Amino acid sequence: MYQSFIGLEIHIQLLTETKVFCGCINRFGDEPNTNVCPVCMGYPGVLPALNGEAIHLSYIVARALNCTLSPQAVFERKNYFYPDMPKNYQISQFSSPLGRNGWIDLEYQGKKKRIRIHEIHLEEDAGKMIHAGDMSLLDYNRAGTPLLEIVTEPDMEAGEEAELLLQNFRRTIRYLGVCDGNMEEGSMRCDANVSINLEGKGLGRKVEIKNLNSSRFVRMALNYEIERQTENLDKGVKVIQETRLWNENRDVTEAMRTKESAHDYRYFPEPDLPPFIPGAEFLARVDKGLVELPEARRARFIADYGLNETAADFLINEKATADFYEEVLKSGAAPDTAASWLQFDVRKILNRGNQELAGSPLTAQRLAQLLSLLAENRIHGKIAKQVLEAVFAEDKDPARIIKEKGWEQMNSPAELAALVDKVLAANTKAADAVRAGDEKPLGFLMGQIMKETGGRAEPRLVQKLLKEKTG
């Protein structure tokens, strides 16, 4: 039997206006090769400068990972060539990262473990390549962008369990908003390592796979890798040490080089950057940019307003929905209430519209304002729906949709009481096969009531008046 060893190297984008060493925008989409400068193209003589916003916000990341934080921060050169890094060598940090020994706690497959952190550090992105035909372009607009990386031990042993890691690491820097972990434009990125070995013996040959761009993608390529390596092993092949891309046209990896030891980038303190020393300011100022983190969210929402996990993972998922989740509970709306039609009828219109919760008609006050009207009972549950659909086309508030469309629940016995007697009396045929035992006209003479006042009769009412009068 094998054992599999996986690791990650997750690649962040922190949200800082300008680059980490030099005061171009840091912005993704704007024309190629116009956010740069002397310093992030890597022209001779330049300085570069840290960012003072940069380094505050690795630091949370740190904190929040639950690494030790180094006393001082060493920035090294990393020297190698490769077209889309012009200065021919890297700003990272080696020796001496920002953090270390920190964890994930993961829950998978109903168990829970905990995924450690090797060391955490700053550097400098490198700029894009674009292959076009047989064509290289190269956009350095990225280039100088500030990119922390997250490395683990090698503790998780299937792709199925680095897809959650990512995904709960993902919805984690955006709660601490210290970037936006959309993957598709490469704000955050993963290489992942993978060996096997027989079981009991350790670590065996490492691949790395890069080219990963979604964490579907970290599992599938690292399922396909444990089985290849399966196959290598079993026929007595060895596991040659490499770097593989992940194609994801064919799904499968491919080799791409072999892979580099820390030797080979030359390492050596930057001369230009002093180490950062955090003082006590600076660590006061980190502990205060620390929000609650999703995973202790959850376990608050279920046992403080008695959620099922269901509902409280599709909540805490975005920190936007949860904050606005709470504000809809300080309005005084039920949890379980408010939690239903967050999740179901409101996200069916956002996804039909393609809209975030954030910026859309329906603010915390408006939502509240509607479960308020139906626990009232001054409309019923159909009409609460048609509101909200009337507060995302027309935003406005839902007390004033019921005003301005008459919407408004009857809820007079007497008044309904009439006009049950006028439809069954126009009905004369139902209302004597329902006298008789059938109840299938029920729904018939329901349904003609509601078409008599529009949608507005309490449906309950209605139903209790009528078997009172058929019965």
Contents of the next structure:
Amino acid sequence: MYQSFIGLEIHIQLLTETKVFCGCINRFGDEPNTNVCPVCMGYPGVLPALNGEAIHLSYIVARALNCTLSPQAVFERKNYFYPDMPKNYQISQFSSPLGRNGWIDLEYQGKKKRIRIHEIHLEEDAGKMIHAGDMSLLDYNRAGTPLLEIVTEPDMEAGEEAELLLQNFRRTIRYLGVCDGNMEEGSMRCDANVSINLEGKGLGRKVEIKNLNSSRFVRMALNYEIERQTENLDKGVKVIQETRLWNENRDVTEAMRTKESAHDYRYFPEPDLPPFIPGAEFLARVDKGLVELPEARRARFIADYGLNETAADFLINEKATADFYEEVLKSGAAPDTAASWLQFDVRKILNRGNQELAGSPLTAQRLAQLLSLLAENRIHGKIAKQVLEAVFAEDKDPARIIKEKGWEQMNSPAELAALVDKVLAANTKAADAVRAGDEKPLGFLMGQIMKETGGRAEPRLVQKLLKEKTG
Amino acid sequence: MDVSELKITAELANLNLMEEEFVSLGREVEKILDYFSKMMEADEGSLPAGTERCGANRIRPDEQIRDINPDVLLENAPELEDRFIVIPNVL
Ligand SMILES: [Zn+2]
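Given the form predicted on its own, state the structure of the form predicted together with its partner chain.
Expanding to the full complex; the earlier chain stays at the top.
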């Protein structure tokens, strides 16, 4: 039997205002070559300067992923000749990256598993190239934007596990607010490597896979590759150590046209940037930037609020939803009721309108008000759902909607007694049957009263009155 | 500084210079080279490479700096299409 070893290299674009070594704006989608300056265009004689926010966010990620923080983060030049980098080198980290030896805990196939992080380093992103016929078009807006690379150890065994790690990681960086984690737009990118070998024989020959634009492709490409390598070894064919590209149209990996020589980046210390030495004050600020991470929050939601796993998973997936939920609870709503409203009724409306909870007309205060009106029996369940729809449609408080529409529950005994009399008089056959001891028509009479009141009659009171008047 | 060496350097740097410019530039380059040889004499002892620390980290606030119009920088590009810099295909 073979054993497989999967590692990931994840790149994330940090959410800073400006680039990592110059003062150009860091923004996606602007006109080509508008966010450029002599530093990121590689003009001679310029001096890069480290963006304080970029290094701050980088250390936050390193801390959140349990890394040993480097007492001295050194920047190096990685030399390569390709026009996406006008300087002919990329400023990166090599000898002393800012974080090492971290980990991410996963729950995979019902078991806890720890995936080790080899290192985390900060570097600059390259520009964009468009290849068009016999020419290439260059846009340097992205050149020099802050990019954080996270390298895992080859601790995973299947595509599903790598996919889970990516989803987990993406959630974490979104919680930390350091990156939006959009793989389709490329703000989060992932290369995978995989080797297989006979069990107990250690790592095999490593194949790298690129062009993975979603976590689903990561899973599919890895599983394809494991199968391909297994077939090769079974046939006695050696696996070639190479880089392959995922072809998303054909669902296969394909060998990449290889440049002959092995990479020699001739790393050397960047003479224009002193090493960064995190002081006590800086590290205290990093600690402040840490938030409760998704896994911890999930465990707390289950323990403190008695939620089931499905509800907890749903609520913690986006930090905004989890924050919203806890805000609703502050007003005294029952945890299970609030969870179920968010998970079903609210989600249904959001999905229908392709909306996000944040920025929608439903605020935590409004949902809390609706749930308290419901808990106090001022409205009943069916009406509450209509009120929720109306909150989205009209952008008003639930209390105001109920008042304007006259949806408040009828619970005046005198008013309801008169109504019950009226319905009994109009349906003598059913009324007589009940009086004779047949309970079946009670439901029908109840329905008639609800019809008369548009569903607003307080059901328990009506039931009591019906029994009294037919008893 | 040998003018022929200077001409090769100029070509590599994509600089079109007149004959008389090579003379004045030659003198400038010579000064720079002299300066480098002076630096070579300095004894750096056991200092690690890249050390230029003077106590505090050199950090820039995350704020936009725009002291040069990008259009001026693009003027130096050999060829443009819209705002893209055009080069021979290097796929
Ligand atoms: Zn710049």
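Positions refer to the first chain, counted from 1. From a predicted model like this one, the values you see are computed outputs, not experimental measurements. Rigid core (definition): largest C-alpha set, two forms, superposition within 1.5 Å.
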{"query": "Did M129 shift 2 Å or more between the two forms, C-alpha, core superposed", "finding": "yes"}
{"query": "Core-superposed comparison between the two forms, K422 Cα displacement 2 Å or beyond", "finding": "yes"}
